[in-house]
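Have a look below at one chain only, the form predicted on its own, in structure tokens format.
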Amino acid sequence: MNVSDIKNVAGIGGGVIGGSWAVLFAMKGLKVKLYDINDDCIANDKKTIEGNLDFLAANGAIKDRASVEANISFTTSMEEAVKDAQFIQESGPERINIKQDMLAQIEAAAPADAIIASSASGLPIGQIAENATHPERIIGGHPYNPPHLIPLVELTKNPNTTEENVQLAKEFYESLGKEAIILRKDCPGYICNRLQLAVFREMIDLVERGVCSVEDADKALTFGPGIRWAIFGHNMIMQLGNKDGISGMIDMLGGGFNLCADIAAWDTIPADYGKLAQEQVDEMMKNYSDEIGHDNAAIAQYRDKMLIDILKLHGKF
């Protein structure tokens, strides 16, 4: 099967994440079969679509909103989601005997040349198709939050999974407009959320030892790395940043103030964390302009925004 063979996706399990990625097939023109397992999860899969396109259509992201939300269809039958599905996205509960369950669900009903993926965020693929009939063709597709704009995806491969079907996603994925990357070997939590959870780490160390508060830790990283993080990948911003490129960089900070014997080595978060950010984070979220917003809902719409006009710039819109 090559990527122009790929006319017809499974999503299975909505919510956030499975509607999101809904999305994203319908706005490449794939026809989708959208499975949950009652009307009334399905009710709610709906409203989640419907209004990620009326956003979409809104910014200018989606010209003909009608012929993309018509790609998308809904079922409470694996059997009617995963029949002629050539490509079929997992995006269950992040629970090993749920998406073991699930899988085996989609083996029984699914094409045997069709490539099954996984949305897990952390999960051990290996485990995931432990008990698969077919593991060769079960992959890891990790999206990044949410999946319709975030172009990132992770994928990571089972023991049994064939070369060939790992290639044919992360070029099936590419043709979506999506960054694919490869996990070489297993490892929890994968790429992101290792890279995203040590900096956090960080944060509230700093926050923690009076250094700084939680809003100043934000904008530190707001205005500061997280600009210039999303142009270029930390390697590429250690190039440009010495005159003999990253060796020159690393010979800089290696001979010098030695920074990383000072940072946060703990391997627990400090429970009183939470409580002691939450009341700083109400705060800031309070002093927001109200372009921003001053609730979840409304600092996400404004966050998709920028997204946005952030992928346009990198051409992804």
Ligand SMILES: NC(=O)c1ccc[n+]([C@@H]2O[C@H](COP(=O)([O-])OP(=O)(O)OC[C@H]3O[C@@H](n4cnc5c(N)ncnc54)[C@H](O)[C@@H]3O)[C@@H](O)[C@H]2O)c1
Given for the second form:
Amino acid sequence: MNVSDIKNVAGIGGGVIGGSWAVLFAMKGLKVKLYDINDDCIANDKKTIEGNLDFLAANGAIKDRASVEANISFTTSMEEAVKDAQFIQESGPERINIKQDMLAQIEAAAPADAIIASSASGLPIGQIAENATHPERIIGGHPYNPPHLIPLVELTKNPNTTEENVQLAKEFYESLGKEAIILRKDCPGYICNRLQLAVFREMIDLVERGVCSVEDADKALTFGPGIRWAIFGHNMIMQLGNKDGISGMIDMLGGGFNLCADIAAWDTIPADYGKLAQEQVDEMMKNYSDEIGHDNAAIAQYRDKMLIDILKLHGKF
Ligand SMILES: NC(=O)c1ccc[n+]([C@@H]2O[C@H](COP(=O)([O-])OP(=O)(O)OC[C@H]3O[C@@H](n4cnc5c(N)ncnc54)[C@H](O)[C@@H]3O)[C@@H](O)[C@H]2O)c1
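Cool, the form predicted on its own is there; where's the form predicted together with the ligand?
Time for the whole complex; same chain goes first.
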């Protein structure tokens, strides 16, 4: 199968992630059949999708909302969802028995060569696929929320996934405008969540040590490294930061005060941080401008509007 043969996509589960994937596939002109377990879940999935479409239309990210919406159909029959699909994106609950059960149902009705990608955010794809009939076409396709806006997708392989199928999945995601990276080996948390947690651990530590407030830790990240990271990764930032490039930068960092020795190294998140941070985050939200908003829903909309602007700068919209 070639990437141009992929015309019909099945989405399994239409919650936060499945509803967002469905919108992305439909925006790119693919026909999506979205499966969920019952009519109530489908009603919720429709609401999620309509919300995503309303937002995209209001922000000029889709021109013909009706035709995008018409690409998505809904079903409570797994067979109906997958029988004609060339690509299946599973976004059901993150529980191993459910993932394995969904996979068995998918494989019972899907064409034998359809690619099956799991959105799983922690469970290893090897474990999800351990009872599969055709593990060679099963991959992890871990998005970053929300997948219809954030380009990254992390691909993981089970021991039997063929290189050809991983490459096909990568090309398929790239044809949708995504940035796909393939993990060379299994790694808990994959790449993104580990990077994010490493920075967050240090932020928590700085607050707990009394060096700064929660608000200032966020401000330092957003208006310092974060704004550069929205353009280039840290290796390239280091390259640009020294006349001898990244190798010069590493010599410089290695030769000076060893900051690494002072960086947080604890292995569980301090239990008191949730309460401490919540009070300060609540205060921070009160003090935001009306343009940003004062509750989670409004602030998330502001974030997504800004995301669209950044994505436009990257030529992704
Ligand atoms: N939320 C995130 O930020 C995020 C990010 C990346 C990956 N993920 C992963 O994506 C997957 C879905 O997460 P979510 O946040 O969308 O969850 P969710 O709870 O919002 O959605 C789960 C969906 O699965 C459906 N479902 C329930 N039981 C099912 C079954 N037996 N068979 C098929 N579908 C079933 C639900 O009706 C719902 O539509 C998980 O594996 C999660 O780890 C989540």
